[in-house]
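Single chain ahead, written as structure tokens, the form predicted alone.
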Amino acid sequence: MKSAFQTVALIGKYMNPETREQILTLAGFLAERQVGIFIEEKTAEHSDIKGYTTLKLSAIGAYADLAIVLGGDGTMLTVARALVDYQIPLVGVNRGRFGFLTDINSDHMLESVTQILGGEFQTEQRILLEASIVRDGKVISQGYALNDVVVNKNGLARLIELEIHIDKAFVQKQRSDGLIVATPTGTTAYSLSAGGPILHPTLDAIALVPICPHTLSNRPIAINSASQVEIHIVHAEEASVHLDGQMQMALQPGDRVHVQRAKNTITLLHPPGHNHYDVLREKLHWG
């Protein structure tokens, strides 16, 4: 049977012996089915994997039909941001635990990959956010986030003061530990621990969730994903912006963080029978 994907890239969590064995097992499995294999460059280097063609992460989208990510949700976040400009679908294999993004259990890896290669899968589009930091009228940094863009105070610094505009309309001024701008995907991450709502991952919406606001009437709100959000740093002793908790930049009073939906989406593939509510029930220990 001809595979639905002719070339597959394997990307793993670095410096993990178990991941190395899983990658080698999966690579051998794909080779038997005459599927072209690429190993992400750093994955091969850190896992001491030889004998396969390697590619930089940034080049995978131009050469592979499918990317299989072995690790955790953090690894998937990194890969999603790197490949956002391509239409390559992603599959996540979690090492023994149920992940929100890497939802294939490693114990059933080969069975699930067989189904996906045979064209049996569910497709899901996930939106990303694009954030730009503007200082003195110039964009000094920008990047993507699959989970969230977070503006917050650092260390033991005092509350920061933020002014928020949506589509150029003033919304509020708040004193708090910070603000989370989350995609539906990110509403089960940091946003959830801050009291934000859980949005279904296919919703065209963005959640704005204050972090420990001084005034309890500052509540989380959900807005249309086409909205443009501007966060003005009015006062802060120490503050920074984080993208997916992995990219950080220091902020100064007067800086503005512009957040909007990215032009492209990320495509996730799930085995047949995938149900988002099953994932929530498993991860959040619902009865």
Contents of the next structure:
4 protein chains.
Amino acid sequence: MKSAFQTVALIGKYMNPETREQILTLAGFLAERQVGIFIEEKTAEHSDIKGYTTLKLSAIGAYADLAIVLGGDGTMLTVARALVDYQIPLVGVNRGRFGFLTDINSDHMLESVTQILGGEFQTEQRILLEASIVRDGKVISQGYALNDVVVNKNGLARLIELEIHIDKAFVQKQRSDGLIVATPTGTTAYSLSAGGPILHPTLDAIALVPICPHTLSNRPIAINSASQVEIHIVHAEEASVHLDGQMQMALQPGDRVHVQRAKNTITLLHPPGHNHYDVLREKLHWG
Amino acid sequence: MKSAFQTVALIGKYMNPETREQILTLAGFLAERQVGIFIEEKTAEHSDIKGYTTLKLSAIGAYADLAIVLGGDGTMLTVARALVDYQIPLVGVNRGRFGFLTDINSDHMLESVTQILGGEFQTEQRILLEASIVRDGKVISQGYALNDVVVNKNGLARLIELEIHIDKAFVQKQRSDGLIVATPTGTTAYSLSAGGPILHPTLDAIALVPICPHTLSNRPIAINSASQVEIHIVHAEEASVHLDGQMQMALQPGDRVHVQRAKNTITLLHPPGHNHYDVLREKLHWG
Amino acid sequence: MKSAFQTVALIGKYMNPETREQILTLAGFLAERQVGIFIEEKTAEHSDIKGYTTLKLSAIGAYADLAIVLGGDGTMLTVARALVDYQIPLVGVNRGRFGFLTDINSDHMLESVTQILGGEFQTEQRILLEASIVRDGKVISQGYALNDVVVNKNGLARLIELEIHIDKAFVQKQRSDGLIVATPTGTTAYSLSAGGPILHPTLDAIALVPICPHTLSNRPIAINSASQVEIHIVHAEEASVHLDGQMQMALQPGDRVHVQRAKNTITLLHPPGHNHYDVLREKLHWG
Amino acid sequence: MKSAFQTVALIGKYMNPETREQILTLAGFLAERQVGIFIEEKTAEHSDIKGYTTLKLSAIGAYADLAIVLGGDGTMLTVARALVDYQIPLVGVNRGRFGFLTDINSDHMLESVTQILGGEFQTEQRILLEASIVRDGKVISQGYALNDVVVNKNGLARLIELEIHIDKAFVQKQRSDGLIVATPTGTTAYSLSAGGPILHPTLDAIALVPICPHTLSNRPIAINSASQVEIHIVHAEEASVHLDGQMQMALQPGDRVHVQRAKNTITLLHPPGHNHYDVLREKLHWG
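Could you give the coordinates for the form predicted in complex with a further copy of the same chain, as opposed to the form predicted alone above?
Up next: the whole complex, starting with the chain shown before.
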């Protein structure tokens, strides 16, 4: 049977040789099926895998039809941000306990990949956020986030003072440890620890969740994902903005952080029968 | 100038003569402008208002072009449920502190009504929920809610055991005091007290908020408003379902409560310049 | 070796024959050691156990030196309230997963009981609450609680209005679903679901935890256990007071519920090595 | 009438000349009553006050009978930590809205001070915490806190991993933004924003409140104030410990932070009729 995808890129956990066996198994499996294989450059290097064509992460979107990510949710976040400008769908395979994004257990890896190559899969779009730092009227930095954009105080400061505007309307002044702007995907990550609600991935929404707000009525709010969020840094000894907890930029008083839905979504493929509520129930130990 | 609305119905707070003066003022004001006036039947009776055509609440949708509600949010909830099958827009005038739904302060009543009659207003659609109780395979009761459908234990019982399904998928078994299914409108009411998030009214979403859940990871979740929610009463000594906290029906173990978005929305009119974030900031005492 | 306790009463889960085997095993084990045995009257009846002296629950405190409770935390609550006026220590044996109060797993029952009879045990005092309902200046009802005294609305009402006084000082007016007054023991039960803190059992404190309060800054508060708490029922369509979720009394507007620490504590015995933090970690699934 | 205190020290807000008028007024008032006056050295300098004996903050405890603090709660925290080794009682006068610790409004300053000098006052003891950082078995730093000892991640890190021991017993491993150890005094400050309970000042307790914990069942816990808390820094890219949000020290993985009740308490004096519940109700806007 012909594969639904002619070329597949394999991407392992960053600087982590533990996925070597899995990648070799998967590559052998794909080669038997006449599927073209790319190994992400750093993955090949750190896992000491030779004999396959390697590609930089940023090039995978242009050359491969499918990317299989072997690692945890953290790896998937990195890959998703890097490939957001391409149409390439992503599949996540997790070792040990499965993740919210990497929902294929490595024990069932070949079985699930067989289904997906055979065209049996569910497709899911996930939105990303695009954050820009504006200083003195100029965008000085920009980036994407699949989980969340977090503006927070640094360790030495006791709190931060922010002013929040949505779609040009003033919403509130806030004194807190910071503010999380989360996609539905991000609502099961840091946002949840801060008391935020879970948003179903199909919801066209983003959540604004204050971190330890001074005013107790300052509660999480979910708004339309088409909204433009502007966060003014009114006062902060030290503050920074974080994208998916993986990239950060220092902020100064007077800076504005603009957050909006990224133009493109990423596409996750799941094996048939996948249901987000099953993932929630399992990961959150409901009943 | 011709009014944007030829006939206006005036509806006061249920069994409460306090709105008499306001209604008479408003009726006089409308009469001067050649606008046809209906007074809701019970309002006229309890406020001892004579000389105007009266209409049953349920008939107002068919005969009037606009309904002005004088009371609090509770009155608006009743009116909205009664008129959901009609296209008639609603305006809310509040005495004392303004409400989430009745956002025109009675001090500015005539000014705001002048603007609205003159065609200067903002239009906002709010979804309602439709709840049905299914017993032994048959729908035994049905009703609407603008704020929330609440399934809860009665006072004597210590907790209730529910099983929740969304779009035919099993979500969770829950032991708790109950479950709130809230529209975005309802997320600033009871749901907020139970720890639920605020959902912006433009969001096509409903919130499921557990009340004092036994499992601490059982957190509020917002789902697409097109979803079908099914709540099975697994175990309960005494339980009931509440619509907007105003109507209730007793439940038995084995009953299923189906909740879904009502086919029709209601239309709220606001004076120009209205912004939902201003309402939130004011009502929740944000900084 | 002589037993540290000459007579032991065995008390099983109310109206539940499942503990029959355990009780017979334990009775045989005690008989071999020349320990006098009483079986609680209802336990003997419902478990169809014959040939042992039976005692009413209320008489056990006067005649036995130790009570072993076989059941869950619910059973222990009932027994503790019944025996609070006696010095008799209590031991809890749980079937299946262990409880907060019944911390001896039935798998290790004989081993643990051997240790306890041999004088190897830890002693722990737990406070109880005494609640009185005052109507028209007279106490019309009174009772004890090991976990909590809960004043709440009944199912049909939407909320209750309470006025809280502590040691004659006005604390607050509260609109909510109700109020939990919890002992440290009770803080891992219903109170925790309502957002209350965990109080260590050695703390001379009681927690006041509002249930779904209308005012978001109305947060749980822990006060000295010597305090006199007075709850005035200002307004409620239907309300009641619950003791450990097992006994309830109907309330009327105007009623006052007085809550204070009971004069006596109960004594729990634990096998050596028992630590409350281990119980918390296990029961709450802390990492 | 003779003053209950022969010498009074006046301490203003740090580096803030705004209290100059108040201090001069108060000094004149005291001089008329033959009360000896000391002005805290930095206060005199920054407020440009001459003609009075000045004393270093640390010397005030040895020479004055009473210290009047003019500023906000932040100033009181600094003064309390500096004077904890002395028996000198403290009085707090606040400008604008009153604080939790500085509960005399400047509008009633002279009236309240007259009462206090006349011996009409209430006395309240407040516990402090003593925190030590232990590195490689040695105490490398030590300090006091009246509100809280906070161990947290720094801005760049996403989370911190801590291991908590109480009285030598292992309590839990925790992944979070950090941990707050709060005195009853501190439970209305940062701890409250993080979801902690309010502890009444008379309670011999301290609260452990996790900041954004990864595990949702990881809830605030109140323990006996005589307990020894040990926090092991298991993993953290960058972490620090904060005392009252005013002093901080950098931490390294492997460090242990020991927290226990300080040997001495501080004494607050309040005008007659003072009640902590009134303060709570006012500051938290309860009904």
